[in-house]
Each structure stands twice: as C-alpha cells, then as structure tokens.
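Here you get one chain, nothing else, as structure tokens; it is the form predicted together with the named molecule.
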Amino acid sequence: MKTALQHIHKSFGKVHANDDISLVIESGEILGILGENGAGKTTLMKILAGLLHADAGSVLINDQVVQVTSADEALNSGIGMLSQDPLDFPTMTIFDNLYLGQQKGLFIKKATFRNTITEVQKSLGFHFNLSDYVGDLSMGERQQLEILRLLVHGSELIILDEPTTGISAQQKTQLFDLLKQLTRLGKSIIFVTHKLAEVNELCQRTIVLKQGRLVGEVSIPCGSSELIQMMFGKNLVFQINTDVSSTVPQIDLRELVFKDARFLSNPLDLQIYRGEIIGLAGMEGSGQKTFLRTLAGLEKVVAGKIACGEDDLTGKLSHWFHQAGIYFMPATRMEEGLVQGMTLKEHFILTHQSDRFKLDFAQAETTTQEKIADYAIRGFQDSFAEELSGGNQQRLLLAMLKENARLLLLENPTRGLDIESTNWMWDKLHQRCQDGTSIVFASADLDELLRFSNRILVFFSGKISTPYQTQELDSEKLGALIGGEGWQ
C-alpha cells in the first residue's frame, strides 16, 4: 500500500502545529519521523490515523483521496496507529481484547476471528495463548499484542509514536526485529521518535519536523551532526554530568550481598560520593530493583554492611534509613508511591509531618501550595493523586522527597515522560546534587544512563559489575554489557 499526506495544515489556537506537510510512504518501507518535542509529530500522525481532523490537506491511499475522520475509518483503509499507552483491558483475556477491538457494526464469528488471529500469529512468529489475561503481559508483550490487533484488523500501514519509551533494551531489540519482519511482509511502518540512534538503527529514510514544518528528508545512514543540525538548527552540546563536588563518601557498601527472587548477588563494594549520580543498567528484572530496595532498607541484607558515615544501617528498619536521609522513589506510581483517594495536601501532610505526631493543617496548606508551584504540578491541593496525569504524578513523587536528602534511590524516574518533562526532572535532580544529595537510579534508557550518570553499575543475570566511569562507556559497549557480553 502506498500512503501519502498532501499539504496538511493544523493549528491549535496560535500554534501552527503542522504547516503544509507532505510525505509519501511505500509498502515495505520504514519511514522515520524525527523532531524534538513539540515539533508536530504526534499531531501529524493523529491526522493520518483519523484521531484528529486537519484544517486543510488530504490523505491518499494508492493515489486515491480517502476520508479518515475516525480511527475506525482509518483502520478500514488500512492505517493503524499503536497507542502510546496500551488501551487494553488488563482483566480480560487476549482473545476478548482482540475481539472487542473490532470495528463497530461488524460482527465476525468468533471461530473465523480465531482463525485469522492464528494465521497472523504464525506469520509473525507470535505465540500468544489467547486465553491468557492481558494483565499478566509485560509492556513489551502488550506492545506486540497491540501490533497483532492492528494486523488482525487489516492494517497495511502501522504508525508507532515514540514506542521505545518505557520498554527495556531487550524489548526494544525484539520490537525492531518485528518491525523489520513486517516490512518483509509488505507492510509500511512509520516510526516517530526524538532519538537519532533509533532512526539510524531502524529506518531507511527519515523526515525531520521542526516547529510544525518539514525541514528535511534524508536517507539513512546519515551523520548524526547533520540530523541534529536539522532538528535543532544548531549543534547541540549535551548537558554534562554534574561535577562530583567532593570525594566524601556518603554511603559505604562493604561486601554487600542481597537476595533477589531468583539469585543471590555477588558481594558488592561501593562508596557513593556526595553529589554523585550512579546509574544502574541492565535488563528489567536483573536485580536493580532489589538493589534499590535494599539500599532503602526495604529488603534484608544477606551479608555485608551498609554504612552512612558513622552509622551502621545494616539490618535496621526502613525508618532508620529515612532518619539517615535515604529515600526511595518507586517506579509504580499509584501502586507503591502514591495513595489512591488521598489528596495532594494529604500526601504532603504524610511525608512532611514532624515526629511530634501533631498535624499542622495550616502549615500543610502552605507547603502544598509551595510544592505545587515549585514542581509545576498541574493539580490542586484537593485533587486526588489518581486524577493527575502520569507526568504530574511523577512530579508529585519528586516533590514529596525531602529536601536535603542524603541519598535518593530512583527507579525509572523518567519512564513514560516526554523529553521536556524528562529534562525538567533532571534539572531538579541536578539542583539537589549541587546541594550534596547523591542519587542512585535505574533506567532502561541507555542515553539517559550515559547522559546523567557519573558512574554506572551493570546488572546481568545475578551479577553486578564493578562501577564503570561513564566516560569509559558508549551506548554500544553498555548495550553489550547489558546483554551479557564483554564481562571479565
């Protein structure tokens, strides 16, 4: 299928989000759409997928103008878009999820539908058991399921908008392999991203959007500096890691052994310095989470020692870790971090109450107002935590972490956030490092690890590496280590 957009315009008030954009994509091709945050990528894709109406311009399939005024119509014409958050129902089976995704008014017999699914699964090498529950799937598997859904419903063009946010390096490799396989089946792929490396890895050709306009089109491979120049109009100097202002050890781990569900770690010696940022790299479930929780006093130490200055924290309750200024921010915001049914104000009362067991409501209101302003949280004192968007929940969690903390333990702190919020988050974290806080964070994003860490520990299959200086690594080397290559 050949798909084209011609002279697309779309404005939101004064913002000209798409300004006369035209493009063509052939069958069997992977087209990249690259551009910084706010460039107009999502808007353009939503127009193509029938989720937004263009002010002017047309969509053509095989040179015929088609009307795509709803997602159903688009899918009918063979255009499917992978949603950024899976829209599936976790408590339903895989079959029911796929079956429900049918276009309204079309009742295909379940048996026929089952056969179609089997065929598509076979062509992709998928092995989903249709009676399994969607809630038990990983993020990567849900994404595969979403692709399966689009294909079962006849998609010839699949649009993916920043699909690698929130999945592990391994899942990303699987996704890329799958997309390449789809092109061999004659499907077209549009891959939207702000990451140069991903375009280079996957696409044959990319267009670049900037402030709503198409500013370039290049064949891949192509030098990064050329693309950066197009995206930003200048050569960007990436933010350098904070200088570690002193070499005063803040936390001292000696021969620390912890127990994960599947393994016992090797003994780890590590001194975390004041103001230092340590990144934890590894595939999901390689022990990073347990390590963070052990440092927070939430998991028992099997052997060795955790010391903070003169204080030996080994074996103490998490309360004593708080006393020592050590705080943990979990990845699952609404499950471990925030409390459903509690307002923002109540969250701050909980985290900022003094030890005197006295709740000062007036003080709490002032604090909450200050935090909302300081952390740019879109919400009110009396908003419930679950009413906030994901990005704002993350801001709230960060705001709740006490100032002057000694050590912050962060699990995937920017997962699911857009670039702007990610940068904002790291600005805030850097400020804290300048004030002497140290940070240990886990992330599945190699760029993020390399950009913000002073040192990196790699986790692989129960083993923890000695710390690497970030300068010793690049994404290729780090990727290999995460995959188990290059270990001594």
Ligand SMILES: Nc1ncnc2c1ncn2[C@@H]1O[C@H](COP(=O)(O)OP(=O)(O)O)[C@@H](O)[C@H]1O
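Note that the structure is predicted; figures quoted are calculated from it, not measured. Just so we're on the same page, rigid core means the largest C-alpha set that superposes within 1.5 Å between forms. Residue numbers count along the first chain shown, from 1. First, how it differs from the form predicted on its own.
- With the core held fixed, the Cα of E36 is displaced between the two forms by 2 Å or more.
- With the core held fixed, the Cα of R114 is displaced between the two forms by 2 Å or more.
- E255 shows a C-alpha shift below 2 Å between the two forms [criterion: core-superposed Cα displacement of 2 Å].
Moving on from the form predicted together with the named molecule, kindly provide the form predicted on its own as a structure.
A lone chain is what you will see next.
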C-alpha cells in the first residue's frame, strides 16, 4: 500500500506544529522520521492515523484521496499507530482489549475472533495468554500487544512512535526482527525515533523535521554527524557528569523486601548517599518499577525498613514520603504524571503548597512563566499537557518536582528525548545532585546507566544484586548481568 501526505498544516494556538509537509511511504518500506523534541513528528503521525485533524492538506492511499477524520477511518483504510504511551485499558484482559473496536452485528463471534488472534500470534511468535490482564504486562509487552492489535485489525501501514523507549535490548532486537518480517509481507512501517543508530540499523531512508518543517531526506546508511546537523543545526556530544556524591547517608534501606506481581524480591541492604546517582538495570518487568514505587511510598513493603534521616517511613502513605522530600517521576506521563485537560499553569498550581485559602493566580502565572523559561518547555501557560510533545511533557514533569528534594525516583527519565534534550535533562539533574539531592533512576539504555550512575543495581528474575561501582562495569559485562550471567 502506497501512502502519501500532501501539504499538511497543523497549529495549536500560536504553535505551527506542521508547516506544509509532504512525504510518500512505499509498500514494504521502513521510513525513519527524525527530529528534535517538539519538531512536529508525533503531530504529523497522529494526523495520518486519524487521531488529529489537519488544518489543511490531504492523505492519499494508492494515489486516491481518503478521509481519515478518526482512528477508526484510518484503521479501515489500513493505517494503524502505536503511540508513545500505549492506548489500552490496564484493568481489562488482553482478549477484551483486542476485541474492542470490532464491528458488532446481531451475533458476537468471539470464538472466530479468538482464532484470528491465535493465528496472528503464531505468525509473529507472540505468546500472550488472552485471559491475563494488560496492567500486569511490562511496557515492552504492552507495545507488542498494540502491534498485535493493529495487525489483527488489518493494518497495512504501521506507525511506531518512539517504540524502543523503555524496553530492553532483547525486546528491541525482537521488535526489529518483527518489523523486518512485516516488510517482507508487504507491510509499510513508519519509525519515529530520536536514536540515530536505530535509524541506520532499521530504515531504508529517513526524513528530518525541524520546528514543524521538513528540512531534509537522506538514504540510509548515513553518518550521524550529518543527521545531527540537520536536526539541530550544530554538532552535539554527550556529556559525562562528575561525581558529586558524599559519604553522608540520605536514605537507609534495611532488609527491604517488596512484592511484584510476578515475584518476591530478595532482602536488600542499601545506603543512598547525598548527591549520589544510583542506576537500576534490568529487563522490563524485572522489578525496577516496583522498587521505585516502594521507595516512593506507592507500594507497601513486605519486610524491612525505609528510613530518611531520623524518619522511619516504613508502612506510611506516600504523603509522608513527600513530606520527607522524596518524589517519583513515572514513565507513563499521561497515565500517572500529568492530568489531561489541565493547563501548564494548573499543573504548577497543583504542585504548589500553600496555607492560603484562595489561590494566588498572579503568583501562579509568574511561577509558570519562570518554569517554562528555566526548563525550556515549548508551550504556553494555557497549553494543555496533552498538547505538548513527549519530550516537553518530560520537561514539565521534571519542572514540577520540588527544588528541595532529598531523593528523586525517576523511571526512564530521558524517555523520548533527543540528544540535546538528554544532555539538558542530565545537566538539570546534576545541578540538583550538587545541592545534595540523591537520584535513583531506571533505564533500559546501558550507555545512560554507565555514563551517569555512581553505582548500579542489577535486577534479574526477582533478584537484586549488591551495588556495583560503575567503573567495575562496561556495556558487555552489564548486558551479561542483565541476562542472568555472572550472578553469585
């Protein structure tokens, strides 16, 4: 199926997100789309997938103009999109999630549909138990489920928006093998990413967006420096933060045991020092998320103790963890971190503690303007959170964290960020460490873990390693530990 976009325009208030963009996707092709955060990549893809309406322009399939004013119309035309945040229902079963959207008639043919799912699963090498609940799946598994849903519903063009963010290296390899398999079957793939190495590994060609405009198209393979120059107008290098940790304990964990949906962890003794950065490594679903939520007071401990200074926080509600200066930034931005339908100003009002009976809107406006400037958020006071790009939503989440935090718990903090934004994010976090804040973060990016952590904990099959000094590890050794090799 040949698909084309012609002269697409889309604005959100003062922001011209897509400015006269035209492109063509051939059958059996994997097309990469690169661009800095806020360049308009996701907006353009949502227009193609029927999730947004263009202000002007056309969508063509096999040289015929089609109307895609809804996701249903796009899917009926063979176009499906896997979003950055999976569009599923965690409290429902896998089968019910897949069955949603089926054309209903006089008789509900669930048995026939179940057979269709089984056949598609078999062809893809998936092994979902259709009676399991979606909320029990890892982020990587939820992405696989979304691809399964699109194929079951007949997608010929599949759009993937930052699909490798938050999944393990093994899951990424499986995903790439799957995408290559789909192109051999004649499916078309649009691969939106900020990771240049992935474009070179997977795509035949890529286009580059900058500030809402298409600024270039190149054949793959292509040198990273050329792509970076097109994306940012300058050359960039990754920074490496210096160690500012002290020997003063900030958080004390004694014989800590937590319960995940799939296992019970081993007891962990750990002191987290002032200014220290601890990285959590492991495959998706190995316990990193539950560990972070336990340290944030969002999950109850099974055994052991969590202390912050003189405060024993064991068994207390998350409110008391906030009072102690412990804050959590989740990976699922719009599910747990931000509120759909609320503006940036309203988000900062929510995070501001005040003893006043009435809201101080003048102060809120001043604070919002300062945060937008300080955190380089591409939006306005009255912009809704869901209107921001994924990278700018991440900046908003970071801006909402208290400046006087003692411990920040971050789940994939650079998820969906481009190179420049990743550098910027870690510079901001390192400034907090210099002021005495400790950081514990989970990431699927081995280079990020090795570059920014002082110590690393490895999670595997419900087990937590003793802390490794970062200088003890390289990517090969860390990858082996994540895969279960070299455990004592």
